[in-house]
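Next up: just one chain, as structure tokens, the form predicted alone.
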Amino acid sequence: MSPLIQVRGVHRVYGMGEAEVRALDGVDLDLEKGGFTTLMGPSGSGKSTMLNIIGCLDEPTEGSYMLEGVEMVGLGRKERALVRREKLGFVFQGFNLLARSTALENVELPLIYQGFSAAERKKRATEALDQVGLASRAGHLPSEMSGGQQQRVAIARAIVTQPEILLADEPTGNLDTKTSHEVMQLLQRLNRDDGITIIMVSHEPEMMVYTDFIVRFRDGRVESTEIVDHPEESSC
């Protein structure tokens, strides 16, 4: 059975001549369905560029990216947008919530673009907020919520379309340690209980205990891959 995501010989080059930057330099990567993978590495290592390519937000200069056996490289703008809308959810370091919209309205937003009725949008958004433990805050504005609550609203917005893959770019970067662990526990539960494949970029080693696989990047290449040991599970 083929991996959910298969990357072969991917290069991403920005600029030309002396200004050329090789963000990715021949990356091969396989990611299985249902996994929780973290891409790690120092600033400029290529991890965020890889996440953007997986999310169809950017295209490689060279190489192949297969999603569920379908080649993504060379798709038109509308086709990439369709893949993002139907298969992918996104969570970013900045919560990117609409300041004048309630939590419920923020979560509903992706469903508007998918053409759902108002009643169905409200139902699905309420269920998504319940999944992240914020059903009681549905009518609150972002300014009336803590950073952790805002990030949970952002996660609800990402999962309301029921994506197969959740892409998270430094999701705990703006949060304190306690709240970071709460958000990571939520992501872990979405992965294990709901079967959402999660691919996360992070520079925080202490958050790795919640994931299954670590892919380390350096200078645009995959330096190493490892399986995260969960001793509390293996001892059960």
Second form
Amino acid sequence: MSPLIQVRGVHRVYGMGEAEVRALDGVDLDLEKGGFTTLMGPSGSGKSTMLNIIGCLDEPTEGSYMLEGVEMVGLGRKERALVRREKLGFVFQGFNLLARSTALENVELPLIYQGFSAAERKKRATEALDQVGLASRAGHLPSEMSGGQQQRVAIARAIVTQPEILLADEPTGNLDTKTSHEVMQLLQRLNRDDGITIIMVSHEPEMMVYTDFIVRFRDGRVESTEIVDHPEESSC
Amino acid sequence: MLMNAFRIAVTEIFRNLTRSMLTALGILIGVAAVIAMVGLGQGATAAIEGDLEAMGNNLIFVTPGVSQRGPSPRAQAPPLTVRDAEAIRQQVSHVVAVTPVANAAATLVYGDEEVDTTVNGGGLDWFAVADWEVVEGRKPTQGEMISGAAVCVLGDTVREALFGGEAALGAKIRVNKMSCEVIGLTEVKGTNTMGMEQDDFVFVPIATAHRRLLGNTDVSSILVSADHTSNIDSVTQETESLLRQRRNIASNTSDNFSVSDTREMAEMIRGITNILTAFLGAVAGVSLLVGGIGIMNIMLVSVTERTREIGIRMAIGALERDVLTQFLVEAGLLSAMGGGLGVAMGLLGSWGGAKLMDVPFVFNMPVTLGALAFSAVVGVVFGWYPARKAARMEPIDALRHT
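Form predicted alone already given; the form predicted together with the partner chain follows:
Now the complete complex, all chains and molecules, led by this one.
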């Protein structure tokens, strides 16, 4: 059986001629269902570009990307939007909540585009907020919440559609250490308890302990792949 | 989704209410102008038609000469006579009243007061044809009419100028060199829409006018009243052939008199007001167009401001269509809001204008609904380009936008 994500010979080139930037320069990558993977590397190494391509937000200049055995390269705008809608959830570094909508409304948003009734939306969004421990803050605006809370709302918004894959771009990049650990614990729980495949971009080594696999990028290529030991668990 | 687009649109419009109002102002003014212009135009037309009706019942005018323009035809044409009027009364069917009219300018004097006015010399039917009511005193008797007695009936303007608050009935006034007794006063009609002072006249029997004021027996026009509007045409035709016969006009020569009725005048005036209304409406339409461009401008700004939001929506599953709908609904709603307020302002304006100009207030349903619908269409048409711009964004670029 083919892996959940299969990337072959992917190049991504921005600009033309002199100003040409090779963000990805021939990447092969297999990611299995149910894993929690960190894409690591210095800035400019291509890790975020890879995440965007996996998230169908960006397209490779060259190469193949199969999601669940289906080729994603060459799909139209609408098909890619449908893949995002049905299979993917996104968490961003800057939270990207709609500032003028309450926590609940933000979480409901993806369900609106999926065509759920108002009652069903409210039920599911409340459940998702409950999952991230913020049911009590449903009526608050993002500006009335701490960074950690905002990111947890964003995570609730990403999982409310029960996606196959959760894509997180530097989810702890804007958070302090304590909240970062809380958010990472939440992601880990979603991965372990609910079986959501998570792919995260990060350059903070201390966050890696929550994940299972590390893919290191350098100069647009995969430098190494490793499995993370979880000593504290094996010792238990 | 559409419900939701409406909710988002309403939220966005109210979030920046000042800007929304300023944007909608262009449409508001356009719609208000269209409605006010058309409303006032129609009010003026209705008022003028009312005036023409007030000039008399199913009125037909007979005047010597072909055209009123240029002196030659009128000079050559023989005048009408009192006997022509009698002949029309006796020989033309569907005629209820006929009066010859002889006009003269005159100076009226009573005591120290003096006023210049028009003398209307006419038959007894003059009151019926020209639709005048004698509210005080009486009309001349048949005997006074025939003998050309020195009696007169005053219009209210003349009465006011000569007598002010004093009693006028029975008083002796001078009309040019003739001394005559005031026997009646007419109702007050006031100024008509065309600015004509209707009460500024003195009526005397036509025999009196001929003998004592004019010194000839010319009739400047004959007024004929048909029994029903539908018979105006037949009365006109019969009058024409009767007069051709009486004036010995050969069949190959054209008339040296003209027969016309108020409908022709109404038609002409309606034509003029319609052109004016259309012209003003078109100017107002242009302002609607300008309003539409204003909406496009603000929507473009709004799309740019909300690029990041658009990126977020696309990342979490909005299709191109969803984004397009959202912005189109917003533009349409903004414009329709301007249109709605514009309708209110326009109706208010045309109502106030009608009061001010003393014309009837006309509510035109098709124009009102049309202007409202057109404003929404303007919003959607001019909102389409910004909405498409939003919908065509690459989610990745939109998300990176700061």
